[in-house]
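Given as structure tokens, the chain that follows is alone and in the form predicted alone.
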Amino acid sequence: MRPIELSPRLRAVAELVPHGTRFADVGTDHAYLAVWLLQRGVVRHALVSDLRQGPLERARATAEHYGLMDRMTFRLCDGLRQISPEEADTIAIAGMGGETILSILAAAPWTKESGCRLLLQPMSGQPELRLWLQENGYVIEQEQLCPEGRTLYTVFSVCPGEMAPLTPAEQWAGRQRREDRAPMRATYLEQLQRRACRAIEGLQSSKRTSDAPRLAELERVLAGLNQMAEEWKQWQR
């Protein structure tokens, strides 16, 4: 039987999983990520969980199809509520909004206390997630950008630690370093600049005084994004 193939966004998560880790995939749906890791010997066993019975049954069907039922544990639970620190030291949470991801982590402080590596792929709410991680004792060690179709997905590799405060623009775009290998970084910054500009234009036409603080915040974000884009351009020369 041919090994399973992953979509680009899931492959980006899979490539960050350390060999030999105790792996858990939260919100697994079809369990494609876990099966890929097992087939390639990255992990020896995988725990997959989902909030709903339907996706978990699809995960079981995938495991059965590839002959991996004896190497997988299936857990019906909300986030990490029924997963213990002894069961996982690398946890993937992909395909959810950033605010949902942070609520899962907030309900499972053991991920910080036991030194888990978190591989997070937020579909939205990235600024809120980055800020929450900074304020709650996690550090984003690495961010990877992955194009799939017309969408750029971001994967955070996170572990417990102290992260220097993020600027408003860094909350949107993540911290950048000269040594980063990120061919899609310029495109990502351009997308965020356009998003900030649209939001600013919408607020500039507002007559509500309550919108003024948000407008000022977005203007700071845009100024920072512009500076980051120029800095990145200089580094690529």
Ligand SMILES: C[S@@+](CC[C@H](N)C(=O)[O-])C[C@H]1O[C@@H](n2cnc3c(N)ncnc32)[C@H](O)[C@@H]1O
Contents of the next structure:
Amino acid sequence: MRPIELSPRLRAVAELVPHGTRFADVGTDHAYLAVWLLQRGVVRHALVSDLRQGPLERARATAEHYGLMDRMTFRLCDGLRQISPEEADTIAIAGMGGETILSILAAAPWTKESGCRLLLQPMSGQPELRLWLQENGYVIEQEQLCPEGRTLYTVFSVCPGEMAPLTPAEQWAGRQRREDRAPMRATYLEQLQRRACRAIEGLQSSKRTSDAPRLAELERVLAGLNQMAEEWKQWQR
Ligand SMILES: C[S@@+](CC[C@H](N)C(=O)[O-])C[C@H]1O[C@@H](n2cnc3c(N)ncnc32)[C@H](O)[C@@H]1O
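Just the form predicted alone so far, so send over the form predicted together with the named molecule.
Zooming out: every chain and molecule, the one shown earlier first.
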């Protein structure tokens, strides 16, 4: 049987999974990520979970198709509520909104206490998720940018620890380091600059005084993004 192929987005998550780890995929749906890792010998066993019966059935069907039922555990549960620290030291949570991801982590403080590696791939709410991680004792060690179609996805590799406070622009774009190898970084910053400009234009036409603090916040974000884009350009020379 031909090995399973992953979309670039899931492939970016898969490539961050350490060899030989105890792996769990929360919100697995079809379980493609776990099957890819098992087939390539990255992990020997995978726990896959989902909130809903339908997606978990799809995960079982994929496992059966690839003959991997005996190397996978299936769990119907909300987030990490029925997964214990002994069962996983690398946890992927991909393809969900940042707010959902942070509420899953907030309900499972053991991921911090047991030193888990978290691979988080938020589809939205990246600023809120980055800020929550920083304020709750996690460090974003690495951010991968992955283009798929016209979208640039982000994957965070996270572990417990202290992260210096993020500026408003860093909450939007993640912290950049001179040594980062990130060919898509300039494009990502441009997209965020455009998004901030559009939001500012929208609020500038508003007459409501209650919009003023949000407008000031967005202007701080845009100024920071402009600075980061300039800094990044200089580092690439
Ligand atoms: C869009 S799919 C993503 C599937 C896969 N992880 C991926 O990235 O391609 C999101 C999945 O997360 C599941 N989900 C949503 N909230 C969840 C929660 N609190 N706990 C577990 N699974 C959840 C949904 O049922 C759905 O199957």
